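We begin with a single chain expressed as structure tokens, specifically the form predicted on its own.
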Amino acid sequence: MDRANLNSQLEHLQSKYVGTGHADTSKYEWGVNQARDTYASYVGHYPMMSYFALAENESIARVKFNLTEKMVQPCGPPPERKE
């Protein structure tokens, strides 16, 4: 492969994939996309979450609510922005 198709197959990825990331992105921005698909794939994965409702002996509705809070705004208030 060169290097022309390799770059072009990224860029297509990083449009068609939001989480991928380009080369803008803040290490803010990728810590709450990595974290944001985290708390999805628990969410997705029911034997997951049985583990930790029976972890944190909650139920598995609260602790799929706890997560699903956890995804507005998962790393934290996002930092000042440099004009």
Contents of the next structure:
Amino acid sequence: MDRANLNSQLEHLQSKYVGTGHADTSKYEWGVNQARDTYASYVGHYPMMSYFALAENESIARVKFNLTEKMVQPCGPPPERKE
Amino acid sequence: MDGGQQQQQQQRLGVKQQQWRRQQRKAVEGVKADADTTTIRGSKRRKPVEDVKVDTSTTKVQEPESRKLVEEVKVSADTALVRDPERRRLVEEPERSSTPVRSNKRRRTRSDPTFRDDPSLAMFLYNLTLQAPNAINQAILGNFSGTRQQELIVSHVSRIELLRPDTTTGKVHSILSHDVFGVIRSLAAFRLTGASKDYIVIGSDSGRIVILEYNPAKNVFEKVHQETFGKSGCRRIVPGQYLAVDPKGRAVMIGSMEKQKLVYILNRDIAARLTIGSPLEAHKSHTIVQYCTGVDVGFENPIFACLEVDYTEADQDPTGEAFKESEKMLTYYELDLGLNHVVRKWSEAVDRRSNMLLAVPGGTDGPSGVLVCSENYVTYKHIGAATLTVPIPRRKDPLENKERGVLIVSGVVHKMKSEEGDLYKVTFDCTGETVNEIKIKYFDTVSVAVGLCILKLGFLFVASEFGNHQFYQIGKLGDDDDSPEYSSNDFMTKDDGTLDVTVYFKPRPLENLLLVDELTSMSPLTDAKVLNLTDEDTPQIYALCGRGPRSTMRILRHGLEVTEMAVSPLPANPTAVWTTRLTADDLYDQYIIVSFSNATLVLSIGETVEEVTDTGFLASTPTIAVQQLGQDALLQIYPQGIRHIRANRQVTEWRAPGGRQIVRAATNSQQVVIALTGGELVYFEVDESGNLSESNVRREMSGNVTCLSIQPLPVGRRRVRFLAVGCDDNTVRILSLDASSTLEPLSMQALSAVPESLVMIDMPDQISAGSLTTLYLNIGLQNGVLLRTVLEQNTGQLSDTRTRFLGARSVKLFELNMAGNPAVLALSSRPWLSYQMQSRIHLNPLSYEALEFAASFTSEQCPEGVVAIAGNALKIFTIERFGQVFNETPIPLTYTPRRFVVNPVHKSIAIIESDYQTYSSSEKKKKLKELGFEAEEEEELDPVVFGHSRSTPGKWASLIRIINPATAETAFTLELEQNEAAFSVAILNFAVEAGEMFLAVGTAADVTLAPKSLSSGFIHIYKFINDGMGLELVHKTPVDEVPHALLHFQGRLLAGVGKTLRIYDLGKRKLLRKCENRSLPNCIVTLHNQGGRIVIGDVQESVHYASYVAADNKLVVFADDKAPRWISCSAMIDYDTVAAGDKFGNFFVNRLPQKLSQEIDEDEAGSKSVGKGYLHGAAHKLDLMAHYHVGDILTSLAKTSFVAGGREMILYTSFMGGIGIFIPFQTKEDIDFFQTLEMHMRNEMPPLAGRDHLSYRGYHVPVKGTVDGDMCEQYNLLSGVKKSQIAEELDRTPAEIQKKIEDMRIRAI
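Could I have the structure of this protein in the form predicted in complex with the partner chain, to go alongside the form predicted on its own above?
Zooming out: every chain and molecule, the one shown earlier first.
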């Protein structure tokens, strides 16, 4: 398979599936994607959310709200870019 | 590749993955603290398993006989050879039966019959749900049957249930519950314009949108459409999380947490069938979606409103400025029906802390637009309309945390609900289409809801997030009470649209709502044990349920709940009871007839029940049968004859021939059969003129007749065909009642004992396709066995017999009407009910005392009751909650219960309870005093309704409670002080003080959950006083971490303190550290032991096996799991095997290879056990025996036998309130049969929500060694054709398959 084709396939995957890695994926990007995936999965699995709600003694709606809010910036601001 | 190789490779793979994972975790740890990675990675890694059987059958090598023998010898040598004095003492001590206080001799349960019968079988389990999880995550309202009646559909995550509220009685009935084997994340109902029936849309984890229709005739959900749009799993960019429908039913939007939103156009074709268009994309990348709803715009183009945050800039800006400035947008997506595409129509920034949208009625009904619910206030927004904001009133509470906002958790048009459970009413004042102001007012307080539904007839359904769900009648609209109302006109918003005011209301008990019904929910179920503390026939399940002040300990007993209506004593012990109507047209019973050994008493039913004498019944004789005959006559059959009482009190008598007596009789309203002594049968029929005429045929039976039954008469028929006769020669015969062949024998069944009682009933169709009902003959035997046989309608042949042992006493049967269907009440040493529900015949015991005789009872107050005799009392009762196999006795608790233990000597229960962010009672008093309130000044709100006062994170309220299970009452409580919270508990006796029972409680002070911190952990040691009903503190030992697990171990205390495992002994002033192991990875959460072997569950790294080497006083971890698992509970099944559940809803079984197990035990020096660490872990690895995704977090596991003397199985409880079991298969044939059946079921009945069954059960790890019994039981729901098709493949008849499935369930419970 030639290189150009491989690249275009990869690009296709990256545009279709958010979080698909590439050769230059930084540690920060990796972590952010993983955290967003994780929080989305927590919200999707209701037993998990209610488990957290019980532990924190919060309402399930607030746990969901907090998790969704955390998805915006799960790992703090990105590191300074080194040129 | 053969099985062995494959397995090896799998092991290698597993090891590699583990290695890789550990590295990864280290890499990620710096970035994010506690988000775990397995879910995502697991689901990506998942691959379908072609054949689960392959690797399991090879895991266990057949063991040669000789080695077993050697092992036996060794075992006995082991127990005899008691080396240290410590162990000797304990060997001498008599063994106690209960779990915590184990005899400490080495216990070898290798030859455990349940799980180890045939080593070549390894372990193969059959999973069955006994009680489905009853927490609700979605609730919708609609007219799903297509009638005017409004119904509710709720989802219990993996199960969808149709509830029908009866607005006359206020009861909510479950009509249909169906397991979809998937995760239901969202539900919505819609109706096509002009139609009268609602469809159901499901957003699930299947990567598909599914539209269901309820078919009321068949009582099933039918899949109308299923469209695939993405991968399966709860992924971040695959839609399914949000569903929004256009209120006019023209389109539906399905959205994901991020980026993707799809809009499907709904329409109908020429034949008026629902059609679904191809999806239109409304994606926006780098956008997190908080909520979606359909805006009511009448018949304009459909609009969907979404709450979104764009993170593109925040991701690029290292200063964090962009993140702070990122805005939450309310965006309108318009579906242009003409152009067939979706456009972003309008977008406006709203408060950053907004969490929910509520559509405001539009079109002709209102102003349209949405209410944006944010923390602390509610805003009305619409295109071109003024923004109106109103604050959410807060509770007036001196202890309130002013920094904490109020969040709306759920809403239904114009009624909203805050986090504490307060309901608010929001009203709009509008002229035309302009909204002038919105007003908000406190309405009432109920439990915190996940779903609210208001019925048109003035009822409110509250699906609670934890605890029972409530059904309220709305008495008043809350217009006239004195709670303050706040209007948007009273407050000025700041420039950025926010509002900075706080308004208050005073919470009060219910004023506008009236509780009419409650649906049980055991969620959250945090711990449970199967015990028989009250010495009953069957063990009880003790379960800790609920959160905070609404929590309870529930004692569950197997049996239907019975509501007693009346009990009246009678002068003597009656022998029988009947009820009867006076004419065929009567709706209700008029008389209760009670027979004594020498007399008959007639009672009339009216306002009160009183004796009547002028009824025409012969009072001076016992009665054999009573029947309302023909149009308006009554019949009394007594030993000497038959009395036929006409409506005008004219009596006709038929006398038994001289010297012979009537012994048995069977009747329906047209036909009468009597049996005389000696076994002669006489047959009568009602003729045209209403007279009872004797048939000229009589029949002599081969033996004495012990029971008779006649087929029930269908409406409009004058004669039925079958009579069943039971004789004392252990037979039941079916005779014909046709005019041409009166009393001719048709068929015969031989029995194992003398039949005591017979009942024939018609039940809605189950087996024979075509006819509407199946006729069943129920036979009760004198040895306590109940048989149920199908009677062929055409030939009178008997087939498909099901057998069940009910109790020690002979079985008497009575026909009843329950939930609109015929049912059979069987009385043995306890009463049982056989009834049909949701296409399955259930046979459940009643939770009631033993009865002697019963009859159905119908009156205005009690349409489906039972009148029964127990001793000399007449009892009237009803059964309401069908299908709930457990009935519960709740004991209220104060805080969220965490764990409990049982004191085996005094049979008392010790519970630890703790609540985060809560004021403990002493703390509360102190704080109130500080604020200048006197305790008496404030009238206390009932915490059960209003909750405890919320404190700040890091504050705890916690207590230790002793319950006396015999009285089901709290005997003692002890509240912890200094902000301590209890986390673990154990019962033990110390070797140094052998006579005493102690309670060890692991606590920690000032614990915060995120970030994890504490000031100190403690282990409290209490002594039991007052016969185990009280506690006395012995001492308190500080430890450095939170002690999450405690266990009695060889006369000492084994404690898991953070990641350290320690052995403590009792000292005078505190516990003395004897031995320690610090090699565990994260945090010890569960501990078990048998002999010197200890099984440790780590919060994140699965189970570890350790042994205590007494000679060196060392704790050695010698084996661990190959994969990381987040253990939530575990149980030791036998010496080498452990079953556990993890936080992702998986169940698995691990086993130590037998050879290794032996070597470890023989290796006293511990050199073998220590070995070399392998792959950053222990020297040896455990084998995975079974793996199965239950779908809900397991909270307790126990090896138990639920039926007295029955086989052992694994019982589990789950967080959402479910109870289930894993039954080990005993034969290879059974495994093959059920695996094949399961495979066919997957093809013939793919799960409703569109999820692939096999991949669901292998959510994170492929299914292994487990068959899904719930899937197999859906066989009963298949059509007749498909049933026979599968049956043919399996070389059996459908009836045989059904019997096999039923047998598995009977085996369990």
